[in-house]
Amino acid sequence: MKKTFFIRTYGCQMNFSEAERLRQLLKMSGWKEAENPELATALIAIGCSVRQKAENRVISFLKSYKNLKKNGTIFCLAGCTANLHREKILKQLPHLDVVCGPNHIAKIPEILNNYTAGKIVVATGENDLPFIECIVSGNNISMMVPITKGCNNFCSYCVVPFARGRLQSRQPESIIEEIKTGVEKGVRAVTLLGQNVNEYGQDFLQNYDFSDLLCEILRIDGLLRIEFISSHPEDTSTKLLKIMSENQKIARHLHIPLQSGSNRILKAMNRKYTVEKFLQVVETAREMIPDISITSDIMVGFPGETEKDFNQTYNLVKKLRFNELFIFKYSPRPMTKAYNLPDTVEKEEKQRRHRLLLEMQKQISNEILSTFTGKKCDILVERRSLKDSSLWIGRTIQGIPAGFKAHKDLTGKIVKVKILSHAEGILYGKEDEESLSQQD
């Protein structure tokens, strides 16, 4: 059989964290990656149920492929999606060969390897697995490396515990090894993943928790960049921001999702924490660190949610002026509490809530970004532009994406930038002189 696959990746940034380490681990067991899903033996689609519509664009996709399966391709959905349904899935993709939860994504290789034709597979359960080593391909400035898996919080609309599992902390040992072998490949920066990276190692026995870990990681050398996410409100503490304000490798970034200005439904959602608190977690990190950059989300239309507790959300997302959110409409999960409340909140209210939100967040973004204009910024740089070989692409220190004229390879530098416009949320420059005379 010509071993050739295809991954098409949904959903947040530890689902595209898993897809590239399958990536790595189908490569070293012989396999080939394919251009598109027409020349691939294994189609493989890594789903997110996070909302519905997430869940109905990979359950799409796959559908879309089915006449594929005349040619022998074998089906595989792996993921939350996969976790959440398990073999229930069949009956909306009956052509599915193979249903893997994200926490049994490592199998893959073994289970395409010793397929058998119309043998159905079904690979879920709980996270009581070993993480997914990660295998750096030499050529990657930037990696990303979860430190956690699951979820312990049960907000009352979140299917993440369900998809999975429970909290899970990696050994600081292995995040560090893999960080290390990451950085002699040539990996600069890191992001670090969690559902909520600051319950790391609350299921430890010892004392250690995300603080400690960003203070190893901050000793190995080579390394130019720590990126984390997401944060939650509750858990980000004093100890953190300062550890962030006194070290220069460790982005000027904070996600803290704050989901609802109104604390009658933050209640309702069991996020345990109040306006007052997540008003005072932001006040304290831009006191602390003036230059940082935060981000957030917003669910509009959860049920109960009056125009009254709207207003009260819109009222603090213009009063906080975040750098960037995301706004998302509610859509019941199963297995969460909120699922059997009655959704109160018409489709059409749920769309102009979120339209409202977007429309002036984006006014507050481009306003922010016009702040930089004039401004010298540090841009580790990532990559040529695609579009343009001479426009280098990067990031600023607090994680906006910044592109500059240069004709030498700049990848995996820090190059200071004077920042001369933007457009479509990115900043664009040019190399400052000071930084090109220093070069030369």
Ligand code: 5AD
Second form
Amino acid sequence: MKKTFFIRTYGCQMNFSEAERLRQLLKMSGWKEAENPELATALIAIGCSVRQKAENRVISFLKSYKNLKKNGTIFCLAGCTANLHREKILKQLPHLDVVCGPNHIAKIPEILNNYTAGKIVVATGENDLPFIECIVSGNNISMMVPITKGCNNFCSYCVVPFARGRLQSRQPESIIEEIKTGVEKGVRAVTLLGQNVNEYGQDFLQNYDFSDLLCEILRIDGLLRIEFISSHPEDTSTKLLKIMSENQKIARHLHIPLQSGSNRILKAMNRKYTVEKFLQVVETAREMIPDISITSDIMVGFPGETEKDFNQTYNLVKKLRFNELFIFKYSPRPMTKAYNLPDTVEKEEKQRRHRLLLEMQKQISNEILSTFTGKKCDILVERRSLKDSSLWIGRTIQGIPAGFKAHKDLTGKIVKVKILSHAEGILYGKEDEESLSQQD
Ligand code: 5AD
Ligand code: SF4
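Structure of the form predicted in complex with the ligand, given the form predicted on its own:
Below is the entire complex, every chain and molecule, led by the chain shown above.
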């Protein structure tokens, strides 16, 4: 059998990181990546179930290619969606051959290699399998490294603890080893991934937390940037902020989902912090790290969210001035606590609240980007622009994308760039004359 695969990924960075790992594993097992689904003998979709819309997308992707079944294409659905709805999905997509939960993705090469036509293989269930150990270095300058799986928080709207299981922290040795090997191959930046990275180590017998892990990673020679997502406001400690403030290698970026500006709704969401506590975290972070970028998530239309609750969220977002905000409309998820509550906010009202926040945030994000004009920023160069070969793209220490013109290859280097403008969330500038003359 010709062994070619095509992977389509939906959802969060964890899914993309798992897709990248699966790619490597398949290649190591003799598979070649196909340019499009039509050329693949195995068509793999990695699905997200956080909202109904995301789930619909993966299902319609697999449906849209069902005519390939007659050529013998093996259809595989992997990720959260597979774990949550195995029976329902098999009814909806009768042409599926393999259904594989997020914790079983490493098994896919073996499943495909031993696949017998006409047999449905289901590999789903708990979080008991080890992390996918393989070296991945996407574009070679940056790599995503999962440090935890699952989540213990049980926010009342969230399906993640059911789709991905309870918290499981990856052994520090395995993380360090993977980053060191990546750096030897040219990686200069890592993004540590977890639903709540601050929970890292809570399941270890020994006393070892996220700050300890960061300190070890900081000692890796040749690594220039360390980023992490996401942090839970409740667990964002002063200890962590202190390490960030003292180390220029750690990105000045915190992604701390707020979700709501109403204490009543936060309680119903089981978020375990109050508006006052959140304000305190942001204030401390900005005091200790003045150039920090804080980004967040908001959910509108949670069951029982009144106009008053929404106004509190709106005013808080206005006051907090996040660098960026991801706004979601509440979507009821089976198995969660909130699923049993009536979905009281009408679709149009959710849409209105979403739009109001989006419009305000757009203006705030733009205003913040404008403050960069005239500033000199250290850009870690990641790649050449696809559209313009003299334009180099990288990111500032806050993780903001930035572009500048240069005629030599600067990938993997930190370049001082004077910012001149911004457009569509990207800063543009030119190499700083002073630091250029110092280099000569
Ligand atoms: N409906 C809408 N948004 C959700 N999120 C998580 N679960 C749901 C849901 N049921 C959002 C939260 C989270 C982000 C990753 O997705 O805002 O922070
Ligand atoms: Fe879901 Fe809450 Fe865990 Fe985030 S912290 S993954 S929102 S349960």
